[in-house]
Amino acid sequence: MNLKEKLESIGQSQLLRFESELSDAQKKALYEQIESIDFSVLDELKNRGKGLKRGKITPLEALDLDKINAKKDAYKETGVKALKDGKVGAVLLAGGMGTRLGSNDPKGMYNVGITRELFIFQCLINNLTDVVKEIGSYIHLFVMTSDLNYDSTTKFFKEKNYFGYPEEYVHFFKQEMAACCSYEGKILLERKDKVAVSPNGNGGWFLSMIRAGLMDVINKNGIEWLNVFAVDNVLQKICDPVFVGATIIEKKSIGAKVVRKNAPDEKLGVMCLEDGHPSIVEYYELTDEMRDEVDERGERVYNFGVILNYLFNVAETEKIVNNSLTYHVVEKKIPYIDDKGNEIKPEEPNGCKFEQLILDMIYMADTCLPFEVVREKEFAPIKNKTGVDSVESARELLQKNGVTL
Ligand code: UTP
């Protein structure tokens, strides 16, 4: 079956609609792109808006601040030793599109400074450098980008001289892309010679690191733990020795930094057990009864929200990496060309992207330690321009924590 027949058989012949107008080179590029599409993700469309079927949800006890403080010295000593021995690396997830922030540049290039320049990437490097100073040695930093922002991200780091971090400790890699489709499941064209694609979510970070050959760096340097974190939390501690030590001492495959929710319906995924596996449940998936359930001290049991800062044990992660992760269907605004070849920039969501999520990796691990942090000191995400989780709210928190803006 040739490509045209194959596309016809799966109802995707629109991808070759402008074939006759293309040069040979454009045709070749388009054919190659179509050949690389994983059409099976389209099966997930049937789940759009339905939410995934969940197993039995039960509480997972967190290591709260009181418990952490009781063993802080021991945790810290173990964490500092692991860091000094080079056993911990950091992974910055920066492949997202940051559409809510509304800038065309990678989110990390956003300047949160007021009287001086202070870029999001710079805040993160500063936070990592705090630990480097404490332990007296550098930490390898792996930065995940996508096809769309690799060039601008790497150029920016170079231009800014890696914000004082040694270049040889910074390793960039690219994540995979997934095709975008209309609500009817037709894959969209971005141009006559190009399929509309988007980064495939943050869940594939480890596989993408392997594909990029970075296991060599991990093995050569004896890295046993990877602290994976989102680009947008400018206050987060990276490779925090107490967190590292606690995850090691408590013998868990994954550590997950969590904050106490500020309201039962706050939009944060909550750590729990699902059919006995560590898992994350969204606030809207909890019944009223579960939201109100309390322990013997009167504390709500589904009260610790994840902030996308996880410590993964490398050997354990290697065991689960080949399990296939579900693709989630996300409705987004997708620029495309219509039947007549007109470029359309939609104002409202017009189709679906497919994303794998890191939280689905947690479910595959045997154990996970929810580790509480003080939210005013470690959680200032920048998702939006104004309002909740915005540049404004993050600026306020940075200033409260003594950062000059
Ligand atoms: P978000 O869920 O906030 O998505 O990502 P986003 O793409 O950055 O922003 P919006 O939704 O378009 O406004 C959480 C973290 O996961 C990373 C992001 O860079 C951020 O650090 N991420 C997300 C990736 O690395 N790759 C992706 O495909 C998606």
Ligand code: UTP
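Note that the coordinates shown come from a computational prediction; the quantities given were computed from them, not determined experimentally. Numbering follows the first chain given and starts at 1. Here the rigid core means the biggest group of C-alpha atoms that line up within 1.5 Å when the two forms are laid on top of each other. Compared with the form predicted on its own:
- Relative to the superposed rigid core, the position of the CA of Arg211 differs between these two forms by less than 2 Å.
- After superposition on the rigid core, displacement of the C-alpha of His277 between these two forms stays below 2 Å.
- Relative to the superposed rigid core, Phe354 undergoes a CA displacement of at least 2 Å between these two forms.
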The other form holds:
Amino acid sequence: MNLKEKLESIGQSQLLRFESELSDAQKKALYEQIESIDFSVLDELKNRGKGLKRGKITPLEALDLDKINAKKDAYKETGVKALKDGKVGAVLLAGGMGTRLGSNDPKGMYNVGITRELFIFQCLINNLTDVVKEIGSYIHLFVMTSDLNYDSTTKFFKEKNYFGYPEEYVHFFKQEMAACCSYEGKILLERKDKVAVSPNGNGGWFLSMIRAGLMDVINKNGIEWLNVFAVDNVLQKICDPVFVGATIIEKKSIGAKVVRKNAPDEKLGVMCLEDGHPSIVEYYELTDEMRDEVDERGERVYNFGVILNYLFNVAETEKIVNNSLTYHVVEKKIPYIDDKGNEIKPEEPNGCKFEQLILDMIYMADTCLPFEVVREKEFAPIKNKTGVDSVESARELLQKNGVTL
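Form predicted on its own structure, per the form predicted together with the ligand context:
No partner chains or extra molecules come along with it, only the chain itself.
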């Protein structure tokens, strides 16, 4: 069955609508892109608008600061050994752009400095270098980019000489993409020679690493743990020895850094158990009763928000990915070309994107350790240019932690 017949058989022949107008090079690129599409994600459209049915939510006890400090020496000793032995790598999720910050560049290229240049990527490399200096050995860093920003990100790192980090320890890879479709399940074209696609969500990081061939690097270097973190938190500790050691000693397959919420309705997902599995309940899913529930000490039990800094056991994560993650259907405004080849930029949602989420990876794991950190020292997210979780608030926290801007 050739490509045209295959598309006709699954009702997607519109993808070749403009084939006769394309050059040979354009045809080749379009054919290759179509061949790479996972059409099975379209089966998830049946769940559009329904949301996933949640199981029974109950509290999951966190390893709070008092408990961490009581065993800190043991945790740190174990973590330092694992890091020195090369058993821990770092994965930076950096596929996004700085659009909300008023930038057309990758988010990590944003300059948070005031009197000097200090880029988000630079902050993160500096944070990783602090640990490298502490343990006396380098850590492999895997940087997940996207189709949108791979070239500019890799070029930027080279221009900046990797901010002093050895090039051979930095590995770039692209996040897998998922096709975008109309509400009727027809995959959209972005151009006559290009399918409309979008990144497959933060839960796609490990599968993207596998498909990029990076398991060879992981296996060759004996890496057993991967510290996965988001690009936008400029204060976070990466490959934190105490965090690593605690996850290992407490025999958990995943560690999750958490902070105490500064208000019951703060927009952070919180760690919990769902039908006995470790899970995350989003802030908008918390009922008033759950927000107000307290333990025997009078402290709120759903009070530890995740900051997208996780430690995953590689062997356990391979099992999770092999069991296949659910795709979430997200309604979005998707630019496309219509039947006549006109470019359309919709003002309202007109179709669906498909995303896998880290919270589903956590739910599929056997165990997870919520690990409390001091938010003023490790949580300075940059989501907006001004206001809450902004460049302004991050700068203030960086300065409080002794960083010269």
